[in-house]
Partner chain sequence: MREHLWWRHLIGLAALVFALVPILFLISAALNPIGTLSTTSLLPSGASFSNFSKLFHDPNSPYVRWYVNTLVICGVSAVLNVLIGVSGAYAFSRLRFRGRRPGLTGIMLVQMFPNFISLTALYLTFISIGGVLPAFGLNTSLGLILVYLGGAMGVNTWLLKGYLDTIPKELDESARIDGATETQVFFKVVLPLARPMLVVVGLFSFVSFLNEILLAGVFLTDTTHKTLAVGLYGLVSGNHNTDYGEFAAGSLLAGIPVVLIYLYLQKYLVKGLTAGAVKG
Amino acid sequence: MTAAPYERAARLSWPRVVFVGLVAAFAVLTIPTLVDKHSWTGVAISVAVTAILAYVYLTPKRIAARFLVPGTILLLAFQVYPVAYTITTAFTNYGDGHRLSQSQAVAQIEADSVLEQPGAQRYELSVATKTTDTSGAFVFFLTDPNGKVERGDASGLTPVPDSQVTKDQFTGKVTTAAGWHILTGIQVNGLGQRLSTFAVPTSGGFIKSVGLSEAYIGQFTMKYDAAAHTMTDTRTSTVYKASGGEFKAADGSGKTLPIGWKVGVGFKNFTSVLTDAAIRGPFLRVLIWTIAFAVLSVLTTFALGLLLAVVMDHPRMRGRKLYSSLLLLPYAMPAFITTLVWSSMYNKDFGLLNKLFGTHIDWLGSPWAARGSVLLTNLWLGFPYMFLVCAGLLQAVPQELKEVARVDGASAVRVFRSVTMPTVLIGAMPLLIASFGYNFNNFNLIRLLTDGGPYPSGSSTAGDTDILISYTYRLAFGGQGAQYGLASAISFLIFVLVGLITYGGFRQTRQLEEVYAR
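Can you show the single chain from that sequence in the form predicted alone?
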């Protein structure tokens, strides 16, 4: 029997209604912004997500989906989309100088080439936005010498009736405008680069700001030919042809314009890792150290953790709880604080280590000392975890097997090697693989302890203690210019490497289990 509409409505719990209402409200607030930015994909996703959530939570039959849909949406948003976007970026030249589309780059080049002509008209300038938030689009309110007000944006000028604005009685500058928020001088100054590159197209050129309260009308010196895909410098008559996401001089001089655009480059970013000497050398050096660092970190922390667990497991050990508690102290401290403390201890002039041993070692200043310092700090941070794991695994070793081995005359070392160690390894192998993957991407330790340094002479992108993830971070966000495409390609290679090593590790674990199960 089908329930009446009022009965179905009565079954709806108010938390679900409130949740769907909040989602719908969020969509209503964000969709106008997405439409304003012509982000139709974002609009479609916002509408689809809202519709799916409303259907799932406002109908009585989709009980299982109520638990699956939120997790699925978050998985798509925070896992699948970033991975897919990174892979897509790896096949482009996206980075500094290639952030825009071709049409945006052309408009930017033309706008940047605008020069004020002698005797050109000037305007009183007010900068305005739709809201008090200055992160979005802004417009110019321009008052010419005759008092006429026009609003300028990227599409051109629009006359503004005097009834919609209030002007300063002395300068004529617009102080209020209906439906707009006039920015203060501090806010206009905060626009920075966006203001200096903003230009309003007119029939005879562009209007650009000069200072915070004036604008001029000027002529552009770079002219784009859409049919020939060329940009011509009218001052020197130099012609630049569009090629590979940038304008290159057609005269063979090798000159390029500083603003390019984002294009697909195929496997260029991947092949350059192997073929470009400037990239191949630092990449291979960092890759070797990354593998060595991850392997040594796992081995040293596991060895020390296992040794301490065996000692604590000895039946004659007294004060076991006290010692175990002390051994876990490094694990209880926040890792970033511990790392910073160790960084100060490595100080050449005032560090604890040099004072304690009476030495004058530059722990973080020479390549091998810095690498040793990184490993030592990571050992301090990681051995408590391995101690906990090994202490638990030792409890799981069958005592009967040990007794049988001893009765057969096996020594303590033989019992440990043939009975205890295999059992511990089978249980610890998945954690060792996970630890390897974690240390392969242990960005925080490198960033806080050495920041990748010291740096070899002539190289500012790859330090001696850089691992792949910190090297990639510097490529993407370093001061040498962002190379998002190349950084994404290396990130993808890291993903593949860690995946292959993890797969091999799990296969090895399965083989161990099969061997010792016989």
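Alternate state requested, the form predicted together with its partner chain (shown: the form predicted alone):
Shown below: the chain alone.
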């Protein structure tokens, strides 16, 4: 550590060089694959990250950045970018039925509408790709009832001479083709939606697959008019007009086609939270319970933790160490385990609680019992934390102050209220706010304990113990009709709410401290 300053500035330490070298080597190895996949964003990101790291670690000036850059890159990639993506989806109708772009939706509707011509011939079908990679384009090898083989792709049919293929001797299905990889049944099945929307145009209509090894000639019954943005059902002559991310019947019947597409909807998701009664009702109910749950959780855990800390805080109290070690257990045991244990203890038929008390209470089945159970479990999970915190803070209460108050004739209760409590509260206040924020978004507890249940009759998205975050989770990923746009909008609202409350809370505590310092 005796190097002169000028030497330091010039010297490049080898760990930094090695680090940048490794990153660069990684980029060099990755970029060909990215180019191969035409992933230009990927190339740009690799080059940019490598360049930034090289600049920061190999030039002498950027000292602060050296400590910040790795964390910042990860933060941008896996937190900021996803959040930004979510915020932009909050202004769209993204969700089930609105996942595709408009052109994809049109193609899907048309492909879905192909109907088999009555009495038309069927083909034996093999699906093939150019390389063994099944994620790219594929073609159909079609054998007609006379044994003639044709190759079909998105642009039409090409005859294939028999010399280039071998056929199954009974069905005529193509089993090998020169220059092509015939996919196995499992691989064909794996193509999923890409197979079902694939149609080979012919002079008389379209050839589509049916099952995994047969194809038929069919015709579109839905026709898209790109100029007028309309879809016409040729069987009924109903005209559907594109508007707001879906095709609506122009005859005023209110009928819409089931496949829509993603469009921007402006602030609709936000305003519907406030104006749409079907959303506002559950939202407000859930919001109120979320706040009540978070406040009550903080208050009950803090009260019990403080009580126990005060009880243990006596110089002649024996076994204090043992007590605190044992009281720590609920906190130390991983919460996902103990939450599941509680969930089973509440079981109506086999649960421990009903067995112990000889009762037959449906703990998680009725709204108020379930809310009580959630709070009780959270009290159990949280009080050791508050106990530890309060025990620590009680040590910080100035003993002289207590003694002076005692000498002045103050009762024990009075000393506690006027001396102990203020000190503890000031120390604990930031933690209480943090705990409020944590419980406001305590997804694991609700998900593992009640999964939001019980559900009031007529509502399947908002349960009686749902907090905002578990409710939003169901909106976004729930089984029935994911409403991702709406869920994103509500997430944004949660973000603003928690942000404001935390910000306000921290400002408040700073004032408290000032008051105390005076």
